[in-house]
Each structure stands twice: as structure tokens, then as C-alpha cells.
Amino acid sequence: MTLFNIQENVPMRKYLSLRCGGNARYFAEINNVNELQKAQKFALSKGIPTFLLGQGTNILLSDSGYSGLILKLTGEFKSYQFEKKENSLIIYAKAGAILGSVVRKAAKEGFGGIHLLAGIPGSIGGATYMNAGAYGSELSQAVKQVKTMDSQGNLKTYSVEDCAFDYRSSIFQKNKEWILETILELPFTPEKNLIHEIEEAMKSRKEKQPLEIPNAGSAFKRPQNGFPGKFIEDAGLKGFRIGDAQVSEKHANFIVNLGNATSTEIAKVFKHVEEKVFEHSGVQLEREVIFLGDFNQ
């Protein structure tokens, strides 16, 4: 293909934190809004679905791959800018910017609020889409506006109220618009040692979570009446394994790839955990990881 850099039948494993899954029928790295609009027109002309990939940290792609166009944001989409106010910092962060880099740099300049999200691996766009959170903070606490593009290439702007943020959810999961930029406002917090707090949180993550093994972050959302890891552990599933797909022995709400797990094996572990937890406690776990492609084969 010669339309900027669209490629065919591209292996996606290296783009996904679980290091498994099949090929994208079409794949392109996108540098700016103009290219994104052209890619959307290409997909519409082919009658194929599209998926906007952030850092690939919460995606399970089927072994049969994705029959449409996967787009990876790079170039201008990796950038962010700071604008200092009297007692706050405005951040204009493009969707491909790395969440941890943005909040850590802001913390070094004394602006907190969401600094404990620094350990979440992922992009600003993905964090906005999921309303990422940790240690009692959520990205939505700092959001002022979100800029998007719809399926016809039209550009839109959402106020924080319009985003319908909730626990690990936003309106963008329903309207399927692509997040282009998130504008954040962080308070000046000179009384806190923000970097020390970040380092302590990172230390806690490394001690409690299997960060050294390929994973997609928290496997399940938190139910109203407890924690998914506790429900999974109480059902006797810590360490449960199919092939190289395993419920982490370190933290039961992580499903890891021990080396050569297939996406099918990982999906089977998810399904088994959901069934057994429901049998044991009556709790229906809801997946936080996004399943992309066909898992019905």
C-alpha cells in the first residue's frame, strides 16, 4: 500500500503488553490529525472497522488477529505542552503522550492531584477512554476538556461534564469517537513531596504486582462489594494456569503470559475465573482488559 504508511498483515505482538495475538489486516502509524482523517476515509472505503491503539497495555488481541485497520499514534500525537497559571498548571496532552511522563514532569514542577497515576503504563488517550485510576485518584479529577474525532472525520470538543466519567468508564466507550487531546488542570501543591510519593507508590506496585511478566494490568474492574483479587483468591484460583496463561501468583487480579501463551489460552483463563468466582461468591466480574478481534472460534 502507498497511502502514507498503511501496511498489510502486520504482526501485533510487539505493540501489545501481553505479547500475544495475531496480525492486523491493515496497520498504520499516524503522525497528525490530517493523516488520521485520511486513514478513516481509507477504512470507510474498504468497509472495515478501525481501532485506535494507545500503548497496548490493556488489550487482548485474538489469535486470528483484527480484520480491520489498527492505528498507532506517533509523531505530533506524542507531544504535550504546559501552561502555568497562578496556582495551577494547564496541560495540553495529545492522545499518544505517555501518561506517566506527563504527570511525573508536572510533579517535578510542584503540580499534583493525579501524580500517583505515574505508575500506570499507557497513553493519555487510553487513560481518558478508561478513566484510569490508582490509589484513590482518577484522571477525570483533572480533566477540563477532551478533543475527539468521530467516524466521519469531524472534530469535537467535550467539557468534563460531557465526558460522563465514571469508574473505569467514559462516554467515549459508547460513542466510539477517537480521543485526540486531553486538557488537564493540576493544582500547585508545594507542601507535598510529590516525587517521593510517586516513588513510594512505584515501590508498592513492584512489590505487589507482576510487573516483570507480560500482562495487561488489572484483569477485572472492582465490584461494589470488594476487590476482584480477593474474590479470585478466595475461589482458589491464584496460580491457575492454562498453557502459559496464568492467574498471577503475586496478585490474583493479573493474568500473565509466562512465555508463550496464546490469546486463546488467556481468554480461557478469563472465562474460567469469571465462572468460578460467580459459583463461589455470586459476584459477576467485569473485564477491564479490552478483548479485540474474534474469540468465538
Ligand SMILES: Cc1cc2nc3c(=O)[nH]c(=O)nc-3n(C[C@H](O)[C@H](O)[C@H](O)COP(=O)(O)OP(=O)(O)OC[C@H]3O[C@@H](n4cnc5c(N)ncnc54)[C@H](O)[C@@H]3O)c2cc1C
Contents of the next structure:
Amino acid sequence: MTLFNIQENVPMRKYLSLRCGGNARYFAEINNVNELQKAQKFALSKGIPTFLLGQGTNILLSDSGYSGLILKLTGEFKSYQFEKKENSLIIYAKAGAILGSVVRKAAKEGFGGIHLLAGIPGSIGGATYMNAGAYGSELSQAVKQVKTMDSQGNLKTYSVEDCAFDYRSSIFQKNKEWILETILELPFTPEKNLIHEIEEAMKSRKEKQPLEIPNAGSAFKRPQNGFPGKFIEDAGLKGFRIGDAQVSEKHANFIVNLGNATSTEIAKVFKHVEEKVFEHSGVQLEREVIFLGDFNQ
Ligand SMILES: Cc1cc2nc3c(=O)[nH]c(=O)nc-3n(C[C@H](O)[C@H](O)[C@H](O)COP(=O)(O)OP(=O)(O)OC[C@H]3O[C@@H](n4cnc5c(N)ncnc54)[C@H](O)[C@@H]3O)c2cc1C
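Let's see the other form, the form predicted in complex with the named molecule, since the form predicted alone is already up.
Below: every chain and molecule of the assembly, starting with the one above.
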């Protein structure tokens, strides 16, 4: 098969906010739906799995890498378009567009609702898959439709009801379809100074989160009865370290790479935190960070 730009044995750390992990057996940057379908056929012909990467801000890739094909959306997939209605803004955002840029630009034009998601450093596709949220808002509250491609290359459209959005969860985590585009509707919000609110939220993130050190955002999801950071602190784990992998001194629900942490070390810190928090408070923490590849060696 003729291949556009599929490369072999590609180091992935530069694509991942945790800056660790091994190689992709195959890797390709994908510009449009046609290339995505070709890449899917390539993987099928080789009998290997595929993984669609967004901005890589919620992933821990194992040190042994990924034995299939990792795809990253670029080109046409980075674009988004605005359509103004009387009291709202419709946004046609391709999956590779950057969430922060989209919501910030909409806020500048007076459309809010999800403006406080501006500080989440992922793509539209990743934010839809994760139903990303912050400061009481979630992406799903603005979603109208999601366009996807299934494992046979068929194109589909989901209404927001069909997306089964929940806390950090969506149907796409179960059906493994690839999100191509998310259509959002944001209300006109002239009564608020949206940009000021965004700046305040960004300031609060800077104060509370270890943004200067590689990390993948919240390590664990919020359990019913409290905050993971508090349970982790109460178990005496703030600053707990294995090699260069550490429970952040600044925010205990962030696990950071102090420089040369391996993914194995980071995974060990996750496991230790899970065990100790369970021992200390009986809470079984659930990972928000997605583990990709083999961690059993
Ligand atoms: C400093 C920091 C702060 C963060 N703060 C927040 C926060 O406040 N709230 C929050 O919710 N998250 C937060 N995160 C986590 C992360 O940014 C979000 O989960 C984000 O939505 C992930 O987007 P991404 O493009 O980086 O996805 P990736 O990390 O690349 O991928 C995450 C998952 O989405 C899937 N995916 C990506 N694109 C597609 C697609 N087009 N189709 C199908 N599946 C796809 C991937 O396969 C993977 O399973 C933070 C992360 C960091 C580093």
C-alpha cells in the first residue's frame, strides 16, 4: 500500500505533556478524513491497533511504547468556524483544534458558558472524549452534535443526548469511534466580562497547579465524598517520590515528572497513591490519566 507519511519507531515524548514513555511502532500526522481512512486501512492490513492522540495532555505512555499506529490530527483538523445567531454562537470545531483557542476567541466576541475551560490544554477531540471540565462547567453543556468515524470508516453524527456525557466520560470511551468534529453552541453573555473571568481562572490555576513541571493534569477523578488531593495529602503523600516521579508539592492530585522520570516510575507512584489512600481512608481512587501500552513488565 502507498503510504502518505507513516513513520516507524517514533519517540513520542515530545507529543505528551508528561514528557516520558517509549516509541510508537508506527506514527502518522493526519491532515484530513481521507488520510484517516487510509491510515485505518493500513492498520487493518497489518493487523495492528490504532490510537488517536489529541494534544497528549491526559496520557501516560509505557516505556515500551505502543505496538500499533498512533495518529495525530493536523492540517484541516486544526480548523474551526463561527456562525453567529441572534443570541448564540455556533462553532464547528474540527477535532484537532485547540480547545483554549476556540473558547477564548468566542469569549472575545461575547459568547461564554464554557469560557472557563480556556485553561484546559487539550484538543476539541480530547475534550469531547473526556468531557473535560473546570470551575463548574463541562464541555458537554455546549455540545450540539459530534461527528465521528467508526472502525469501518463509516461517518456518523451523534446528537448530544446520544453522546452519554457524564463526569469525565462519554460514549466515545466505550465505542472507540474517532471524533472528527464537535459542534458547539455558546450563549451570548454580554453581562459578564468573559476575558477577565478567564484571566482570573488562569491566575488561580497558576497559583494552585504545578504548570511549570511536566504533568498530565488531575491524576485521579473526584470521588463521591471529597477531593482526591485532600485524600492524598491526608495519607501523607504530598511530595512522595520514586526517581523523578513525584506527587506534586503544590497540588497533591498532580503527579509530575521532575526531569527524567520513566513511565514505569510514574505508574509506580500512581499505584502507591492508590494503595495508601485506600489503606488510610477506604477510598478507591479512579485514574483520570489514561495509561497507554504495557505496564506489566
Ligand atoms: C496542566 C493541565 C491541566 C489540566 N486541567 C484539566 C481540567 O481542568 N479539566 C479537565 O477536564 N482536564 C484537564 N486536564 C487534562 C486534559 O487536558 C484533558 O483531559 C483534555 O481534554 C485532553 O485533551 P487532549 O487533546 O490532550 O487529549 P489526549 O490526552 O491526547 O487524549 C485523551 C484521550 O482522548 C482520546 N482522543 C483524543 N482525540 C480524540 C478524537 N479526535 N477522537 C477520539 N478520541 C480522541 C485519546 O485517544 C485519549 O484516549 C489538564 C491537563 C494538564 C496537563
